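The chain below stands alone and is given in C-alpha cells; this is the form predicted on its own.
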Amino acid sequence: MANLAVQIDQLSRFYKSGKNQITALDNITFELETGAQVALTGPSGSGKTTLLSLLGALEHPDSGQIILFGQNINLMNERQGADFRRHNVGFIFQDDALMPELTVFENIALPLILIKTTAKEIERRVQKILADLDLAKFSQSFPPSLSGGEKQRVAVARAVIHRPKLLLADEPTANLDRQAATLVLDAIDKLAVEYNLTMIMATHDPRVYNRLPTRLELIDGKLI
C-alpha cells in the first residue's frame, strides 16, 4: 500500500551473553501509516531501544523483514543504510547528543551538511526552525550554557532540520522536568504535524504516551 511507511513481519533479534542466548524481539509484526505517532512502552530490557535501532539501519534483525517507505532495509549494506538515515531518519536520544564544541546554529546544521545542502539552504532552514522553536537568541551559544530542556530542544531541530520521513525517539523526556519536558513535546508535535513525519517515541513516562493517539507495548520482546 502507497500509504504505509512502515512494514515489519515477523521480526525478531537475538544477543548472545556467554553462553546463552538473549532474546530482545521476539516475532514481531506490525504495519504505521505514513504521519503515524506512536508511542512505543514497556519496562526496561523490553526491547524497545532494539526496535528503534533497527528501524534506524543501525543494525540487522536476525529475521524478518523491516520495509520502511517501500525500501527493503534488510537488504542494504553498510554504507547503503548509513545512506538511507542520512536522508531518511531523525533520532531524538535521552542525552541530548550535542557536539559541546559546536554553537547551536551548527549542531542543528550538521545533518544538512552531511547531505551537501547549499549554504543558503542550510542558513534558511536553521533561521527558521530556530524560530519556530523559540532558539533564536541562542543561535550562536555553545550547549554546555543552556538548560536541559533548551539542549533538547535544539536535539529536536537538529533531528528534524533535513526533513526525514521517519523520526525515532528513544526517552526524549527521562531527564527533564515536567515543565521542560511539555515544551520539547510541544515542539516535537509541531514539527510532525508540520513535515508530516511518521514519528515512534519509546517511552514509560505518561506525559507523553497519553498525548500519542497509538500506542504500541513490547513485554520481553514480545508485541501485545
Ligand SMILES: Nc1ncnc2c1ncn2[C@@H]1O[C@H](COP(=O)(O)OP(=O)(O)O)[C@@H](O)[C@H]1O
Given for the second form:
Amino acid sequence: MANLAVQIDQLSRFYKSGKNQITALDNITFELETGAQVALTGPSGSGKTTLLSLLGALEHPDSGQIILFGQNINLMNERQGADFRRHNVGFIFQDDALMPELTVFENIALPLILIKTTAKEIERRVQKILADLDLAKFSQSFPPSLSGGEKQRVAVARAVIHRPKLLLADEPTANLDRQAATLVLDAIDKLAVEYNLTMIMATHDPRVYNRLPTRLELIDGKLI
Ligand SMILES: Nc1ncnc2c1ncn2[C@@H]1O[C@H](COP(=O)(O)OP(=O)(O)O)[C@@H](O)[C@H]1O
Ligand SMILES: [Mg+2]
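Having seen the form predicted on its own, could you now give me the structure of the form predicted together with this ligand?
Full assembly next; the chain just shown is listed first.
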C-alpha cells in the first residue's frame, strides 16, 4: 500500500441549483500508484473539474473518502488542508492565472515563498526550471508581454517548483493552438518524469489524452 498515491472511495459531490440537486460526482472509487500519469476525460459537465477540486482539497466531498499519500484529507481542517496543498499539490488551470504585476521569476517563486524556502534556494531552483523550459530570457518580463503558450509554460513551472507529489491539470491546453499546446505538454511530461510526479490531467482532446498511458473517463459524474 505504500506506493499508492491516490485512494478514492465512494466519492460523491452534489450541488444545489435552484430547487434541483445536481450530482456532479456519483460514487466514484479508484486508486492510483505513485508516478501514475492519468488523463481524466469526459464531456463538458461530466465532473472533471469537481474531481480535481476535491483531490486538491479545494472543496469537500458530500460523502466518501480521499486518501492522498496515506493521508486522509477529509479529516483535515481548513488550515491543515491549505498546508497539505502548499507542500504536496501543484495546479495548472485552463488559464495561466499568473500575477500580471509580478515578473515571470517572481510568479514562479511564489509557491516557494509560501513554504519559507531560503532566497538562495529559490534563486537556484527558479533559474534551473527557467533554463529547463527554455524560459530564461523571460525571467524579468511581466506575463502580459508573453504569448499564451509562454505564459502557460510559466504556469507549469510555478505548479511544480515546490516539488509537489501530485500535479493536477485542468484542460491546460484548451486555449492554445496546436504548436503551443505541444510545447506545454512536452514541458509537463519532462517535469513529471524528472520529479516523479503523480499527475492527473483533465481534457476532452484526444490529441492530449492519447499521449498519456492511463485514462479515467467520467460520464455524468460516474466513472466508466
Ligand atoms: N459551483 C457549482 N454550483 C453548481 N453546480 C456546479 C458547480 N460546479 C459544477 N457544477 C455542476 O456540476 C457538474 C459537473 O461540473 P464540472 O465538474 O465543472 O464538469 P467538467 O469539468 O467535466 O466540465 C455540472 O453539471 C456543473 O454544472
Ligand atoms: Mg471543467
